[in-house]
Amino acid sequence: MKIFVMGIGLCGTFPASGGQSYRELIARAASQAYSDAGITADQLDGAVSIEEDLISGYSISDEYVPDQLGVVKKSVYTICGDFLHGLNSAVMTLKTGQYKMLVVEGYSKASNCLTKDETLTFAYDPTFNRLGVSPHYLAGIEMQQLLADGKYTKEDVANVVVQMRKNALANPQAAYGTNLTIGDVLGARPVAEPVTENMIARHADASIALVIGTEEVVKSAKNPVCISGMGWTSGNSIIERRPHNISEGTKAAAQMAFSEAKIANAKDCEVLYVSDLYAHRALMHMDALGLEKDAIERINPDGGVLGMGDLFEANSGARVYDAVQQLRGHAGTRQINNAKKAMVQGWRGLPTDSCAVTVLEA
């Protein structure tokens, strides 16, 4: 059974959402997606909501979703993970044959959060909270290990930031497009040596909605895109027992997705998206995907997380949004020629190595 992205919507991204509530962000993105898919909300069978109670700031956060998505009294369930985890789960739900069309939603209202870094500490073992160190310390350990291997230098890591922020200049929906130098990145305020402030993505507000459906209902869409492969897995959840120089989660997830999509590797895709929540992590994920460092000029034509902003669980949703635009030939000045296949890799963020990979085809 083939599953298709029928419609896409994105409301944002900006450092702050101009007074719009998270409900307004969700409703606007959903309206865009329904219009793009050529449907109305009443045709949907349900929704998958990708969000975390702790970050949203209240319990059972998905209880507010039905109103904004127009799926009152219909099935809604929540995935607490990266957007790709939710998308892949929604695809599997459709493949059961019980539903024909779902909307997948994720959002960030980071401007509501006063203590974002402190919130991150809750993801660690409780004993960590008593140490009084930056919650980004694990990023520092990872980057130290990556550099110790000798394959990459600090300049290579800084170049990721330079490239992503430059890419964002061509994306009107990106919050942080600018021209930086490697010196600007390396000379920024140190956060967790050798990680500097510019190597960490800044937060932004946005909402992403995707309408996905089976072959039975895809005819209503003008520009459907096929989800041809997907995979998800995690590296060792015990921090002390996993390598910090490569993403085992990405490597295993990619193998699953590439096998299902019947492609050999990431190089078979014209369009590539890799999680760059931290600059060094982009290189780690690229290694796991079999991409060399010179491929940095090919990844994340939308600017990635460094260029568009950290959207919490919705990060890879923004990448899927851009991938669909690329495969449709609607990406404007950042359009990649002859884009037929796109690969999107997503990561849940520290302290996890929980990753997912999805392959899309025009």
Second form
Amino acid sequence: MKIFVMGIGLCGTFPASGGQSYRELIARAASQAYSDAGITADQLDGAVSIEEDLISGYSISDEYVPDQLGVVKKSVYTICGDFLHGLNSAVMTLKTGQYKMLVVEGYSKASNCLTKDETLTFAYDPTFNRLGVSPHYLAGIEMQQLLADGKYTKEDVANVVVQMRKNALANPQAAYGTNLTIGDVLGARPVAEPVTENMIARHADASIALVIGTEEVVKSAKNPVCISGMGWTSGNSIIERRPHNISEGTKAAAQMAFSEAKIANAKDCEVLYVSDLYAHRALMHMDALGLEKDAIERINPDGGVLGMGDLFEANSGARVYDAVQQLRGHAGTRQINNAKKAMVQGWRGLPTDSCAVTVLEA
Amino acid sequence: MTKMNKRVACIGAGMTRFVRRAQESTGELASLAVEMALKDAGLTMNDIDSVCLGTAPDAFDGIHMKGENLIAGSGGANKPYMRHFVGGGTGVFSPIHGWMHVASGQFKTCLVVTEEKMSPCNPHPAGAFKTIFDHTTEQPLDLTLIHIFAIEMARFMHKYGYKEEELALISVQNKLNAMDHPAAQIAQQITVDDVMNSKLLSWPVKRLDISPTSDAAVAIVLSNEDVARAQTKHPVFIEGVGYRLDTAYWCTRDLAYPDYVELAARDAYKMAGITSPEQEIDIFEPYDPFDYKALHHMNGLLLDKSGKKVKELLFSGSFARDGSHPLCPSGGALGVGNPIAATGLMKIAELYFQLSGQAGKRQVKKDCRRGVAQAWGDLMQVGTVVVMGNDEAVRGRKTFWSEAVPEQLPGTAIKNPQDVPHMSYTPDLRYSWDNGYALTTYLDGFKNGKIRGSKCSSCGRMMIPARSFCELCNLKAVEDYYDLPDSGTIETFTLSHVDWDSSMLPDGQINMFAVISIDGAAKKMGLVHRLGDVDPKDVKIGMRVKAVWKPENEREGNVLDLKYFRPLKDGEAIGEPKRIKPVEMDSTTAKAFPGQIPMSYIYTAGIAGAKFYNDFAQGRVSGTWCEHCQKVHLPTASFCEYSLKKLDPTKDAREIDAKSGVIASYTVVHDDRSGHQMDKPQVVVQISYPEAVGTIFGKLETSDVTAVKAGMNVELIPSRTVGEGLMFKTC
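Next, give the form predicted in complex with the partner chain, keeping in mind that what was shown is the form predicted alone.
Expanding to the full complex; the earlier chain stays at the top.
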């Protein structure tokens, strides 16, 4: 059974979005996606939201999903993962044959969360891993190991930031486009050495909605894009026994997705996105996908997380939004020539190695 | 909706004991349930293609992204793994998500795990429920879950004419049924009088109307039909699934009847080919966190808004285990316990035990072909329903589960987490929520002594709180705002003796909360607020009330500007809705509302952590030998995350030379846990030992951070501090 992205919506990204409630932010992206899909909300069978408790300030966050998507009393559930986990789950739902059309939604109101590092610290294992210091310490450990392998230099890591922030300049929806030098990045305030402030994505507000459907209902959409492969895998959550110089989660997720999409590797895709929540992670993810470091120039044409901002669970939603624009030929000045296949890799963020990969085809 | 693609069967189940406080850590609880489920299914982790986890709020276990923390204990390491979430409905949604994994054709097998450890939550797990309410319009009222249950229970009693002692019959029955359940936490033989005489918490809710808070984990193995037939002669199939989520604006609904359960049940019945649930379903496991809830949900499961069928079945004794419609033969949440997500899956496991003939003493009298389990959650909002069935009725099988006694189930009950190695932690979780366009005008109304609504030009509803789109009209923009009369009618209410954190209010203090439909708004459209200037015994559903406002100079533009509602006096005038200009948004009017999650935690170090920190206090390091991996795991482990085999941190301990540690990786950290720059940077090190697989993370005591290098030899600095106390020094 083939599943298609029928419509997309993105409201954001903004460094802050005062004047709009989270409900209003989400309703706007949902309305865009429904219009793009040529449907109204009442035609949907349900929704899959991607969200985690506490970020929003709620301790049962899934309650606040149906209203602003217009799916009250429909079949709605929440996935606590990266946006791609939710998208992949929604695809499975459609493949059971129970439903034909769903909306998949993720959002960030990061600007409303006043203690983001504290919240991330709270994600570390209380028995062994809360060390009373910045939760970015694990990024420092990872980057140190990555550099120790000798395949990458500090300058390579810094170049990821330079490239992503530059890409974001060409994206009118990106919050953090700018011109930086490698020296700027390396000379920025150290947070968890060798990780500097500029190597960590800043947070942003945004909402993303996708309408996905089966072949039976895809006709209403003018520009559908096929979801041809999906995979997801979590590396060990016991960080003491997980390698920190490679992303095992990405490697396994990619194998699953590529097998389903019937492609040999990531190089078969014209458009590529990897999670760059931390600059060194982009290189780790590329390595797991079999991409050399000079491929960085082809990665994340939208500016990635470094350029568009950290949207928490919604991060890969912004990448999928751009991938669909690219495959439709609607990406404007950042359009990649002859874009027929796109691969999006997503990562849940520290302290995890929970990763997902989705392949899309025009 | 079409018929399901592939048949999916449950072929194994495992669970820990349900206890008020478990010594095991979050991951350890999950691992124990998983090991049992695999054994019951006759499979190993190698046979498991995918894992999905259901667990309710992060705020219980006290771990943000707790699904990620649970990967190892759930068997998800290096597997396709996902966590799903629908609040309290998560337990019965868990097999639905597992069903999706298999019925989609994506996987042959899926391990479905649920876990809840509520005991770390302080001062009481109930406090975590304060922050399930709308942060701007409801949380300032200091509501918690018991209040909303009591409000719903009062409405249910009013609409269906139940007396409190009639509802108590469910508590009596379920606790009795639980006496035969090996995992049960509060099985007991009690009477209706016991329930009636138990402590009044929030009228009409009394202590024995409520299920307890619990720690536990439950796991099941789902597979496609081919795998199921190969593994067992008695597979139990998932025949139908349904899940529905209603609006978060819970004061706009008649709480007496769960539409969301009915809709979910209709989805599941359609898939299962059921047209008359009363005749075609043999066993019912509705969610019963409170006694009335089982009946409330049964109305929805029997698709009977009149409530007559359920009343007849209750009063005729048909819900007994030997009755025509056995209800909660497991003992339910009221008897077995209520570790939210794990409770729902316990009910699914009960259907599996009953339908595969291995329920032992709990086996219902009638031959069973079909059962239904249901869970509920969120703000009286979500219904999740699963119908399970077998090929033919089977009973009397002698298996582990038919003979199981409490001593055979894992899980270590403790009285107090402070009796074992533990750590205390208070996260600083603070927020400032943008009000947005609609709430800016709504809250400005409070500052001006007005209740404001907005009107949808499509459906014509006048809505409270004001919103900028209509959730029922395809998100149509709503642009007309009105000042409404500040009077209304009590739809339902509670008279509460408990505060938001479950502590008792001072003697004589009663907090009265009511759902009030506001004059001029659409029918049933209302808000929740406090009552005052009225004797509690005079409060009635249908009572007319009027707002009492703070003096103008004390109002701040939030819901507490309205002090409470008092009885409307005879002949007192009521105003008319008046169209107004909404507040213009600019940098002075675009405000945000402050709040926090006010919880703190005491975590047990778990079985492995206790051994680790006991060694650590003596300057020793020991790992745990894993027969499966043929390696020594470090840190100490009570299970192998790849085989999910149980390990014994004491018996399988392997002493490691504490001075043989070397720095595998390190980082110089400049910020504290909250992101504030520290005066002096600290070095975090990852230490490896030649004899072991794994490392230890800690901080390095050093006066020169620039001298730190990978490969340096270090040793532990003994300490009795658990958690942040892990310190090393160079040898």
